[in-house]
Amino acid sequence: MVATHPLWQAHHDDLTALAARGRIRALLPRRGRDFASNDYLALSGAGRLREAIGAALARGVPAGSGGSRLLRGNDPEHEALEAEAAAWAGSETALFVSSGYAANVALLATLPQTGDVIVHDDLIHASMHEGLRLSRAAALPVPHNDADTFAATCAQWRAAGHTGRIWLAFETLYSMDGDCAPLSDLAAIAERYDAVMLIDEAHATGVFGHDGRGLAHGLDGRADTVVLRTCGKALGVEGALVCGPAVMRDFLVNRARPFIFSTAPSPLMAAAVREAIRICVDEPQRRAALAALSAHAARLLTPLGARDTGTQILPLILGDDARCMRVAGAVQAAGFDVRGIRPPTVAPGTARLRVSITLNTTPADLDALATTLQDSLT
């Protein structure tokens, strides 16, 4: 790396150390066939979304909100989206926020109170961990997808004499491992211990469930359930929807700093999300096609060492950071956009290729990728 001004020497040294460990990151342009994005249903370029945005512009919807939702930034498009999203999800209310990251920070930092405890899966997203860091509640980690330890942790906390609320924080589909939470077991635990579930459906929204509502769709409407559905992955646009009881929404509007002090999302994005939800309802063939393509990918890639997760995310764990990036580079050079994932995003010793299946590719693309991977791994 090039020399730098003394004011920035410590930062320069930190980056140099990352580079020496094979962990330096850089922004790369889109190139090659898409096996890296979260645009699972290929909605980001869908004609219906372009038309919806064009129609919104034609009827005078502004590009920017001009302020926070509590000032002048609350647009009729936001409220129309929230009403439609709640009806779609089957929840009492929905709140549209700028991103899934901001929503998770708001949920974990705001809803649990002093004297409460958040029992969370070890592999929850960085945004949830940031919310934990800001929360007034205690936090207790649980080994990944271990429902028995979730239950035991709740029981031990109560047995120690604590009387606060228990909050269970987990994802339904984990973005780096591609596996799914034991949802029915966790819902039963929540009921047994009078707990509230904070459920991140980022990678399941649009892909699974009735009308694309996600893996947790059967839990919406319960008083003990708050579901985060992001809009920047399978829905193809941006923002996030927090779905749950009306009191939850009102509390966030009054207490959640990431919501109160952020400029509201673009009203055009609200219009686009409304259309994306309608596409999920109108075009179930997209989910069927993605499921078929994911199954084809599993047949091809599991013999090469990828995990057959039963979802659209297939990790190929290589372990060593440098080897992971060498293989990723070889695959990218052959025209396939597969990204290497290294610590701290994943645990040390588990660097991996994250193969993401989207409708931006074809079975023939998968066949070619498998051949290239086989050659690159040897």
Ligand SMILES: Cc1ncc(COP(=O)(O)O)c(C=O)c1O
The other form holds:
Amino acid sequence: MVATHPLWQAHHDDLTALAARGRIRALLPRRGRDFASNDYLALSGAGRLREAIGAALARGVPAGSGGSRLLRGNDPEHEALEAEAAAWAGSETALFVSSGYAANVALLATLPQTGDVIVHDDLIHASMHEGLRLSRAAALPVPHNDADTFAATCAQWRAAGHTGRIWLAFETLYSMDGDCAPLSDLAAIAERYDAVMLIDEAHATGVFGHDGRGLAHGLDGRADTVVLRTCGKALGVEGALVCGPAVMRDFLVNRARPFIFSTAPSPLMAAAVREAIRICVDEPQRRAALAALSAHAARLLTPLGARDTGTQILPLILGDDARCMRVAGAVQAAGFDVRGIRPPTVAPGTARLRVSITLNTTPADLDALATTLQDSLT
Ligand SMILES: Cc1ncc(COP(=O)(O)O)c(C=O)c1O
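Mind giving me the form predicted in complex with the ligand, seeing as the form predicted alone was just shown?
Starting with the chain above, the whole complex follows.
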């Protein structure tokens, strides 16, 4: 690494240490067939989305919102999207936020109050962790997908005499493991302990459930359920929809700093997300094709060591960071964009290839990937 100005020496040293541990990262151009994106339904380049954005421009929708939603930034496109999204999800209301990251920070930092506790899965996303850091409530982690420990943790907290609200925070489909939460068990625990669920559906939205509403779609409309649906993955656009009770939405509008003190998302993006939701409803064949492609991937890749998750995310855990990055490099050099995922994104000793299945690839691409992987792994 080249020398730097003394003002930046500490940062330079940190990067040098990262490089020495094989953990340095860099921004690379898109290359190779897509086994890395979250564009699961291949909507990001879909004609209908382009047309929706073109039509919005033509009817005078502005590119930028011009300010916070609480100032002049509130656009009819935001409100039209929120009404349509709530109807789609089956929730009382929806709130459009600029990203899933901002939404998770807002939810965890704002909703739980002093004296409350957030019982959360060990593997929740970094954005939820960021919200935990800002929250006034206590936080208790639970081993991944362990519903019994979720219940025992709630019971112990109550038995210790705490009277605050319990909040359960978890994802439905985990982005680095591809596995799914024990949703009905967690919903039963929420009922038993009068808890509220904060459910992150980032990777399930558009892919699973009736009309692509996600894995938790049966819970929408319950007073104890808040669902985060991100718009930058299967929906192909950007932003996030927080779906839940009206009082929750009003509280966020009044109290959530990432919402209040931030420029509202582009109204053009709101129009595009609305169209993406309509595509989810109108084109179930996309979900069916993705399910078929994911099953094909599982047949090919589980014999090579990938987990058969039953979803579009197939992790192939190699353990050692250096080996993981070596195999990823070999596969990339052969024209396949498969990314190696290392700590701290995943636990030490669990470095992995995260194979993401999207409709940007074909069964023939998968056949070729499997052959290359087999060679690279030996
Ligand atoms: C589980 C999960 N939640 C939230 C987010 C953040 O969403 P966004 O990309 O819209 O900021 C991500 C993004 O990777 C995610 O994987």
